[in-house]
Each structure stands twice: as C-alpha cells, then as structure tokens.
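Given next, in structure tokens, is a single chain: the form predicted on its own.
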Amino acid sequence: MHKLNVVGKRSPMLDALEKATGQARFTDDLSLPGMLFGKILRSPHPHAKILHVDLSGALKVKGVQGAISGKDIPRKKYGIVPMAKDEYALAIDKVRYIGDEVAAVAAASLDAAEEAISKIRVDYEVLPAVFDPLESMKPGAPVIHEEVPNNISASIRKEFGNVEKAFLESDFVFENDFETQAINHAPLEPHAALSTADHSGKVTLWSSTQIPFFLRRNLATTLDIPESKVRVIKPKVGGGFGQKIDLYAKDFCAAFFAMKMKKPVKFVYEREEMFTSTRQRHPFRIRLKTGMKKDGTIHAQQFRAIADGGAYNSTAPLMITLACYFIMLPYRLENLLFEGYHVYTNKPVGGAMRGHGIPQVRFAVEAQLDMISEKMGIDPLEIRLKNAFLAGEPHPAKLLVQSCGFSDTLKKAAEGIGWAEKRGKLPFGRGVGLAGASFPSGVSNMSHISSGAVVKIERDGSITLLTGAADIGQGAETVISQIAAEELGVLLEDIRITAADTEITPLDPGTFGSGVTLRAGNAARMAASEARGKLLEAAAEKMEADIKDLEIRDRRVFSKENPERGMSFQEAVKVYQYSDRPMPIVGTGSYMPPAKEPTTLLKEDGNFSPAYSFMTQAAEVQVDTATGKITVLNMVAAHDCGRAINPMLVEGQLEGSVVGGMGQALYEDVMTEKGQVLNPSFLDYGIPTAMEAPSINSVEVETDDPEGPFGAKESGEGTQLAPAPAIINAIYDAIGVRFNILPVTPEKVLEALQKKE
C-alpha cells in the first residue's frame, strides 16, 4: 500500500471548534414555535399493582394540554434484543420498581407540567419486593414478572473442554469470590427527546441516541405505526457509554403527545431521572475456580456470575454472553465452565455500559492472576505472557482472531510503568500492578443489520457523504471521513458528512460494541471505492491509460509510472461531467460483519466480531495509611487498536476509558436502600474528575487488522476493562492487602489495615 496521507493523521475533531465555542446543538438546544414540554410521574414503590390512575386533577391545571397512564397506549412490550422483550412505554399493569414511569403530561411551560405531575394520583396495590439477586432466585421469592420463573430472564451455560478432568489434572487449584457494583454513566448531557407529527401521523423525533434505527423501531413498535412512520435525528450528543442505547420514556411520550396534539413536545430528564430511571452496570456476585498447571499455564475455570439485572431486560441475554465469552480471551483457555443468570430485582435497570459485562469478570480473572502469580512465586507479568493469546490460533468457542498485538501491549505497559525497577521495590504505601483485556470490534448482535454509505462527488470536487452511524462524542464522524477521504485521495477538509438521519442516511447498526470505525468505516471505504473507479475510468479514457495505471492522492489524478502526467481532482471531475456522464458521481457501499449473533450463542458457538482488540493497562499507585485515599499516580493504556485512523483520537478514548476505569475501581457506587437510590446527584455519587485523573500514557499497538478498514480495529471502550484490576492489583503492591469487592474506598483501605496490624 501506498503512503497514507489522512488515515494516520492526527486531526483534530470535525466538530471540535463547533463544541469548544458553543455553538454545537445538542437536543435540549432545539426550540420549535408552540413547543410544549413535558414531565414524566414515577412510581414511588419498589413492586406494586396499578389499581387506578386519576388525571382529571393535572388536566386541570393552567397550560396543560395532555395527559397519559398505561391504559392509554398502545400494549405493546419493547426491548433491545428481540427474545427479551418485557417493558412498556409507560406501565400498565404494575411498578416494578421506584421510578418506573406511571403517567406523563405535556403542558405549555415546565413550571405547569411539574404542578400537574403532582395532581395526578395514583392508587397503588403494594407488593413483597426482592432487592437481592440470591434471594431473587429462590422459590418463593416475589415475582417480578409473571411469566419468568423463579426471575431469571436469561441464562447461560457453556462448557468448554472436559472442565472435571482438568481440575483433577491441575496442579494448582484456586477459588475466589469477587463482587463489582452498580455504576452509573453518568453522561454530562441529560436524556432529552423532541417531536413533531405532521397531520398524516408522520412523527419526527430529536432524540439524544447511541442508536437511531433501532430506536425508530422500538418508537414504530410502541407507537403501534409503521417505521416508515417514524423519522429518527440524532443531534449532538453529550456521552452516552451504553446508556442512550434503549427507548426510553422520554422517547415515547414526546411522540405520542406530538401524535395527539399535533404540536411539538420535548421532554429532559432531571439528573436524579437519570440515575434512577435509566440504566447501569450491572452488579456482579462471581464465584471463580482456577486450575494451574506447574509450568503457570492456565489449564481450567469454573465461572458462576450472577448479575443484578433490576426490574427490566434490556440488554441481558447480549450482556451475559460477552461476559461468558470473553473469559477466553486474552488468554489461551481450553477447559471452561461458564454459568450466568441475568436475576430481576426491584431495583433501577441495568443495561449495556462501557464493556457490556465484561469489566465484572475480567475484574475477577486479573485479580485472582495476580493471587495464583504470589502462590505459584511467578511474576504476574510473566504469569500473563505465558498464557497470552496470539493471532490465528484456534479458540475453543471457533472466535477468528486474525490480529493479536496482545503479548506486546503487556510488554509496551510494563515498561512504560516501570515494572522491573518497581514491582515489589516500592516503599510500603506505593505499588503498581497490571491487568489484561479483549474487547470486540463490532459485536454482531444483530447480523441482519448491516451499515450503509453512500458518497457523492459534486461538481466542484467537493465530497458529500452519507453515513448512518452515530457520532456520541468519540469522533465517528471524523473518523469516518478520513477513512472515505483517503479512500478518493482528497483532503479530510473536502468531505462533507450528515449522519444519523434515519429519513437521508442509510441504515446503520448505531453506536455500540465498538463497532462504528470497522462497520461504518467499511462501507464508506467501499462506497468512496465506488465513486473513486467510476471517475478514473473517465480520467483513463481522456489521458488514453488503462484505469490500472492511474492513482489518486492529494488531490490529483495521476499515473503511477509517470506522475507528472495527469490532471487536478477537479479537472477529472470536469472530464467526467463534459463525458456526458450522469452527475453527481455515486457511490454505495453495505458492510455486513462476517460472524453470527451473540444471541445465538446462547446454544451454539461461533465467531461474532468481524475483529478483537488486545489492551493491557499498568498502574501505579499511593496509598495514604493514615486517610486510606488511595492516588493513582501513573497509568500506561497499551492498546491494539489495528491501524490508528487518528492517533489523537484514539488516545482521547484511552484516557476517557482509564478515568472510568478509575471510578469503578475507587469511588463509583449507586447505593439504594430498599430499592431507594440514596446518591442520585453529582454530589453525592463519586465520579472522578480532572483532579483525580493520573498522568496516563497512552501506547497504540498498531497490528493492521485484516477485516478493519485501512487495518482499524476498537479503541476506548475496551480500555474501561483492565484499569480497575490493574489498580486493585496496585493496591496489594502497596499494602500487601486483597480487595476483592468493589469499590475500595478509604473506609475498606482503614479497615483492612488495622486488620492486618
């Protein structure tokens, strides 16, 4: 391949002065004439009957126009994966827990819509509730939802090997308990939703999304409409991390109200809405069982995950099947028995968030290594790279790993950390510890979807192109059009992108499983192909060539034997047009990941991710024994990541993931009491800020990844899965104390200390 001149640039943002000045709309930036806005009422139960549902009080109020329960909707249940649908726009029969959505109003302004919320009542029929997952389980416990037995929704079990005869064959064998905790997203832009509806029952909605063409069909489907009904915007967004994947409330009721009034209605999320009644982690209690061979060679796992799943699905069976999955990856395991269960409790939902399930178990496996490496008297570094995965060898769940940069990103981390001068040579209070990961590059969750593009060359040389994917902040959109400008041989300035428009742009899977670089990036690569052949094959008649023989780059077309000969990109545009042939000049493109859905995997095995990427991240840290405030002082993000389309780009998404990593290691915790958030406020619940992040150096692996456009891989998401073990792991360097329960806050850092005094 030739030199690139964009793909490896580090450019800045497309959007960047346009939110660094203000400019930039986000959802709750639109305005239309005669806008209504609207409040949602939710449950103050945890699990109770809905017997009544009284609006005449809030259809009295001044300024209101609307008002809606359960009863008033279409009974159509939604979900992100098909075979776990089990919610309403609004409930219908029963809360399920505290904040579940009973009623909605639109009125004329807020003040009117927060004064009518408060005139609606509600008679309730209060239930038992369940806020454990163990005691959800049992016989007896109260039922969440009718029809699912003993309240698991979703459940694997899968083995791998022969895992009774690897444990008899062990030489080693370990068993743990571990426990992660809810976590929040806590994105700065708030949940926001806008609508129209014309009069022929067409309705347009702003919506802050990760995925607008899933969510005009779950907004189709509630609605009880046609999708050719529904018109999905995605305007900026600000963060999402998995939370802005599902349809929520905000979504619905804006449609509907829309629908019925034939006016435009926007509903906001508060931030207590937003920690309450949206999605998070999900709390994990493991159970983990190792076998080691003498040698250090991981030979077998028992793996026992219960996940906190709250009152609804969402993305259970997809969550619970990464988890599951990703044990065997980034190391070699041949024997593994895996049993997970997605548990209903009555408490706020969780749902897909940086990682999807997997930071919970790779938080366990990273953890327990470096207790075999003490036991065993081997270096958790060399514990690691022993068993490290490499390209192209086989997997026992037939996953196609066709680059694997794993082994060098342990290597890049430990030296950037300073393994060898400081692993266990510290003064006590100081540490560093490491942790590995995998991650995919576009989970296949729904392999009938694939992503679409479409590239235009105008007549001034100038590039249209239309992408669906969806832009939530991490720089799809300017990745994407590096890849397309590359691609034609202009410059990242002559692209023009509109994106996530499911009325203009093709269809697109959204944003999730770090998928949007390698599924997006694919198809515009192949649709600026497209138009790239169709103006050399005229450029090659008027210079008498054979197409073979003419490049393109910088804005030039050219001949590859003799560059001197040829002519501007705009000149071959010209040759085109006055060629009598049809302006613009189009290309498409459709790229469908080669693998199965991760659903289907519940029963059978198979590859479901076109690509996976490797990352290793190293930290150190200091721990004040007399506070028990732990600083992490240096963090080193190693990252296959394929080919960097956009290095800076990248290293903002390892740095952003290391924070996060941070937060679900010391401070992160969704507390309820009684199903009852108790910190639903930035306040209160501990996020990490700009005074708490490390120095981090972020280290690309660079692999040229066979399926990735321009050999691109993910970048950022799976990053969050390794720094909370790799800081637990420092911790123990430190203080010479375990902590196998998440957070580890200075209360748990004091207590563990006088116990060990």
Given for the second form:
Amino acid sequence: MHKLNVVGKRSPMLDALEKATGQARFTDDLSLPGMLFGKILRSPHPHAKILHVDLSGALKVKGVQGAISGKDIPRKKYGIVPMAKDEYALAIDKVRYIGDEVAAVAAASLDAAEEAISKIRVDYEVLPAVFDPLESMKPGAPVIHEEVPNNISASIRKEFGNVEKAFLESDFVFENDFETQAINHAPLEPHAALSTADHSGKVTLWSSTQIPFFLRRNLATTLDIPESKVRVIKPKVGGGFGQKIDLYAKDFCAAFFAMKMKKPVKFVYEREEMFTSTRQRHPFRIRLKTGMKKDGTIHAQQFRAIADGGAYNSTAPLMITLACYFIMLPYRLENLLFEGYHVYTNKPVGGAMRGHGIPQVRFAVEAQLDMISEKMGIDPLEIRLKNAFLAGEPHPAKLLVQSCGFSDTLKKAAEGIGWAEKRGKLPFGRGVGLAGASFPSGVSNMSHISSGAVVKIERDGSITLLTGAADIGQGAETVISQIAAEELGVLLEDIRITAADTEITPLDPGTFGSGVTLRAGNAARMAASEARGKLLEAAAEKMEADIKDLEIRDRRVFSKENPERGMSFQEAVKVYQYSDRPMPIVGTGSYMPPAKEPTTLLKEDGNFSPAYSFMTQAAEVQVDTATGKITVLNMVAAHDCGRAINPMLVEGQLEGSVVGGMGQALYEDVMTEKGQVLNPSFLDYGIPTAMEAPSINSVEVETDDPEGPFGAKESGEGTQLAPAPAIINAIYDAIGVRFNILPVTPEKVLEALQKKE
Amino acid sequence: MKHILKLHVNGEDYEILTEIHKTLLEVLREDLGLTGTKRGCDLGTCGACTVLIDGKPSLSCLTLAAAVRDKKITTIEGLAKDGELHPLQKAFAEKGAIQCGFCTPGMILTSKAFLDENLKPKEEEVKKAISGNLCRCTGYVKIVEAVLSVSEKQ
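The form predicted in complex with its partner chain, contrasted with the form predicted on its own above:
Complete assembly follows, chain above in first position.
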C-alpha cells in the first residue's frame, strides 16, 4: 500500500469547534414555532393490569392540547430484533415494571404538561410481581408476558466439540459462580425527540438516536404507516453507548401527537427516567466450569448464564448469542457448552450496552483464569499467551479471523503495567492484574445489513459525502471522511459530510455492534473509488494516458510513471465537465459484511462478524485496607484495532471505555427494591469523575485487517469487556481476596478483609 | 406569573418578560436561545449546565434567573473574544478532549474559571477542579491534557 496521507492522522473531529463553542445542536436544542411539550405518565407498580385510564382531568388543564393512553394507539408491537417484538409504545392492558409508559400528554408549556400528567387517573389491578430471575424461571412464577409462560424469552444451547468427553479428558476441573450487576449507560444527553407532521401524513422526527433507520422502521410499525411516511433526522447525539438504539415512548408520542395535532411536539426525558425507563446492562448469574490440561491448555468450558432481562426483550436473542460466541475468542477453545437464558422480571429493561452481553461472561472467564493459574502454578500472563488464538487458525465455531493481534496485546499490556517487576511482588495492598477479550467489528443487523454511501465530486473540486452512519460522539463522521478523502486523494477539509437523515442518506445499520468504521467506512471507500474512477477516466483521455497509470494525491492527478505529468484535482474536474460528462461526479458504494445474522447463529454455525478486534487491559490498584477504598492507579489498554484511521480518536475511545469499565468494576449498580430503582440520579448512582480516573496508557496494536477499510477494525466497545476482570485480578494480587460479584465496593472489601483475618 | 427580568449575559444587556420561577438554565435556553448551556440532569449533579456568574462556575439549573439580575453571566457562546476562540476551546478541539460534546461547554467554563485563578496547576488540581463536571465519553484523560496544555502557554 502506498503512503497514506489522511488515514492515520490525528485529526480533530470535524465538529469539535461547533461543540466547543456551543453551536452544536442536540435534539433538545431544537425548537419550532408553535411547538408543544410532552410528558409521559409512568406506572407506579411493577406488575399490574390497567383497568381504566381517565384522561379527562388532564384535558381540563389550561394549555393541554392532547392526552393519550395505550388504548388510543395502534395495537402494534415493536422490538429491535424482529423475532422478539414484545413491547407497545404505550402499555396496553398491562404494565410490567415501575416506569412502564401508561399515558402521555402534549401541552403548550412543560408546566402544563406536568400538571396534566398528575391529573390522569389510572385504575390498576395490582398483580404479583417477580424480581429475581431465578425465581422467575420457576414453575408457578407470575407470568409477565402471556406468550412466554415460563418467562424465558430467549435462550441458547450451543455445543462446540464434545464437552462431556473433554471434561473426562481434563486433568483439572474448576467450577465457580459469578454475578454481575445492572449498569446504566448514563449518556450525558437525555433522550429527546421532536416531531412534525404535514397534511399528507408524513412525519419528520429529530431524535437522539444511534440508529436512524431502525428507528424509522419501528416508528412506521408502531404508527402503522408506511416507512416512506417517516423521516428520521439525527442531530448531534450526546453519547449513547447502546442505550439509544431502541425506539422509546418519547419518539412514538412526539410523532403521534404531531400527526394528530399538526403541531411540532417535543419530548425530553428527565434524568430519573433515563435510569428507570430506558435500558441497562443485563445483570448476569453465571456458573462456569472449566477443564484444563496439565500443560495449561483450556480444554473445555461449560457455561450456564442467566440474564435478568427486566420487563421486555429489547435485544435479548442477540445479546445472549453474543455472550455465547465470544467465549470462543480470544482463546483457542475446542469444546464449549453454552446454555444462556434471557429471563423476564418486573424490573427496568436490559438492552445493548457497550460490549453487549460479553463483559459479563468475560468477567467470569478472566477471573476464573486467574484462579486456575494460581492453582496450577502458571503465571496468568503465560496461561493466556498459551491459549491465545492466532490469525488464520481454523476456528471451531467457524469464525473467520483474518487478523488477530491478541498475543501482542497481552505482551504489550503486561509490559506497560510492569508485569514482570510487579505481579506478586508489590507490598500488601497494591497489585496488578490483566484480562483479555475479543469483539466483533460489525454485528450484522437484522434486515438492515448493508451500509451505503454516496460520494459527489462537486464543480469546485470539493466532495459531498452522504452516509447513513450515526455519529453519536465517537467521531464516525470524521473517520468516514478520512477514509473517503484518502481514497480520493484529497484533503480532509475538502469533504463535507451529511450523515443520518433517512430521506437523504443511504441505508445504514447505524451505530451498532461496533461496525461503523468497517461497514460505513468500506461503503464510503467504495463510493469514493467509483467517483475517482470516473474523474480519472476523463483525465486519462485528456492526458492521453492509461487510467491505470494515474494516481491522485494531495489534490493532484498525476502519472505514476512520470509524476511531473499531471493536473490539479480541480482542473481534472473541469476537464471532466468540459468533456460533457454528467455533473456532479457521483460514486455509490454498498458494503455487506460477509457474516451471518446473529439470530441465525442460535441454531446453525457460521461467521459472526467481518472482522474481530482483540484487546488486553492491565490494571494496577491500591487498596486502602483501613477504609476498603480501591484506587485504580494505572490502566493499560492494548488494543488490536487493525489500522487506526485516526489514532487520537482511537485513544479517546479506549480511554473512555476503560473508565466506564472501571465504574462497572467498583462503583456502578442500578439498585432496585421490589422493582423500584433506588438510585436514579448521578449523585446516587455515581459514574466515575475525573478524580477517580486513572492514568491510562493506550497501546495500539496494528494488524491491517484485509476486510476493514485501510485495514481498520473496531476500537472502543471491546475495550469495555476486560477492565472489570483486570481490576478484580489486580485486587487479588493486592490483598489476596477474590471477588466474584460486581461491583467491589469498600464495604465488600472491608468485610472480606475481616473474614480473611 | 411573569415579570420583567434584566440580565447581563455575554456582555449584552437583556430585558426579558418571563416567568418569575424560571431557573437561569431555562431563561438562557428558552428565552435567550443560548442552547450551548446544556441540561443534563436538572438536579445540579452533572455540571453540563455550568455557566460563569461574575467569573465563578455556577450550576445554572440550580440558580433562579431572578437572583442573578445584577451579575455578569458568561455562557459558552460568550467565551470567544472579538471572534478569537478562547485557548481552551481550541485546545479541547485539537487534543481530542471532545467526543459527544454534551459536557464540553460546562467543562470548558469550569476550566476557564479554574485557570483564571491557578496559573500553573498540577494534574491533580485540574482533576479536582473539573470533578463536578461529568463526562461519560472521554475518561477525562484528554480533557485534563487540554487544560494543562493551556496553562503551560499562560
């Protein structure tokens, strides 16, 4: 490959100055003349029949223009996974958790909307509720959805190899239980939606969404109108981390009221609603049995994983499939039996969150690997290196791993944290630990599989790039523009990108499953390549040269053989134009990953993702044995992201993801009592602040993946798989106590230290 | 009930007819169209609504607009001087300290007030200064780097 000019540069995000000056517009920053304000009435009961909703009180409040409940809306279920639709935009007949949507109002002011909500009378028949997934799975437990009498709404039982035989062949067998907690994504921007509708019945929705095209589909479904009548526009989105992939009541209600009243309507969630009524990381109960050979080979693993799904499915079947398949990487494992269950409870709803089902099982594997290595007297780094999967090996689950820098991430993370000098050698209270992981670069999204792009070379030599990819703050627009600029031989500043408007931009699966750079990047590269080819054809004609001999770099078209011969990019555009070719020069691209839809993998084998990223996190911690407080001093994030399109943005992804992972190891927990969230605020929930943030060393391990655009793969999501086990393993090194339940709070540390004495 | 509220924001005098119970955040966003000030929690817990009141970082969601009528208020929109961006705005953009950008206005204003009082801060002091401003994207690393880079130039 020739020297890269734009790809690989630490370019600031294209919209960074807009964000630094307050000019960037998020959904709640938008307003339209005559706009109404909406509010949602939520269930106070974890499980109840709705007998009657009386909206008359609300309608009498001055300024109120509309009020609806479940019986007023189309009886159309939606869901992110078509096979698992189980939710109405507003509850019909029954509420299933505290915070479930019951009714909504639209009013001339927010004050009026709030008052109106308090005037709605709902008669409930309270039903027995169930809060523990193990209780929920028992016969006779309250049934949460009538169609799922056993409350197990998604399950997977998958065997690779011969697990029974493999355990018999194993020299040592280890069996442990692990538990993880509910985590809220806590993006800083609250969910918001603004909608208008015209007299033809067409709805336009601005929404804080990660996946505009899925939102369009779910909105069309729930409103019971054709997709062509729905236009979704994504303004700036203030973080998502998976929480903004679902349709929410605010999207539906804004659109429904807008259609009904022909006025713009805006809904914005309060922070409390973000905690109680959006999505969260599934708490898992895990039993993990591992069979080891004497030489340290992982020979067999058996999983029983129970995910507490809360009241609805969201991504349930996909989440449980991810959890299963990503036990098969980053270590070589011939024999796995994975039984996974997604179980309904009367609690807040589980959904996709950075890592999506994998951090929970990865925590179990990585924590147990350290126990195993101790018992077997093998260094935890050595045992991981010994079992590390290598690129090009045939994979027992038929995953196609074309690039894999896992071993290098292990070595570099160990080196970065000072493994050789520190492991087992630091004074009591201080320790180091590490953990590895792998993640897909692009999960095939059900029915929105391919990513499209359009590149237009304009008369002045500038480039217009259309992509459906959704930048939610990770820098997708910058990275995709870098890819297009590189392919076209122009500068990054020549690109104007329009992203994520379902009426203008091509279809894209959205920010989902870490596929944006790979999917949308490949599509943009293909579109750029096509436009480039058209331009070069005209230039070759004029230069009387072979098109294959022409190259474009730094806005200059030239002959590779004789670089002196050439013309400026803009001149080439003029040549093109004067040869009576159609303007603008349009190139289109579409990329479909060579991978199966994950839900088909519930039953059959196949490749999960176009590429796989690999990572190791290493942590150094200090435990205050008097207070139980754990301080993470250093983290090393070694990540094989293929080729980094923009190393500065990759580092930003790693750093943010590491700190999020640290929160999950030590602080964060959406606590509930009888289905009621006890800590629905930043103050009570406690995401890490700058004070807790450790020093982070990001190490990029470049592998140049053949499938990725310019060799790029996933970067930020997989990083959140291993910080928690790395920290937990470091705590063991520090104080000799093993924690199998997250988070590890000071109380738990003190209790464990007392027990130890 | 509405009243006439006189506010001094970003060097301009405003006279607004607005509800007496409104917070400064509401008045800035809804009456003055200064939407650079963000509403992240409305409870004073995230720092996204931080503005400067007489140069001190303050949570506009917990401040009644009527209570600051005699004060000088600076929002993110008022930080650039004569078309020249504040060094912190440039540094945040160039150092990758901005991802989703929702915490950015509050983070920059808190940092500005801090640097005005602390010419050569240590890393730990910067972290402490911005600890009331939450960020879920960056892990704070590049934000701290950006603030320190500006202090070095001062």
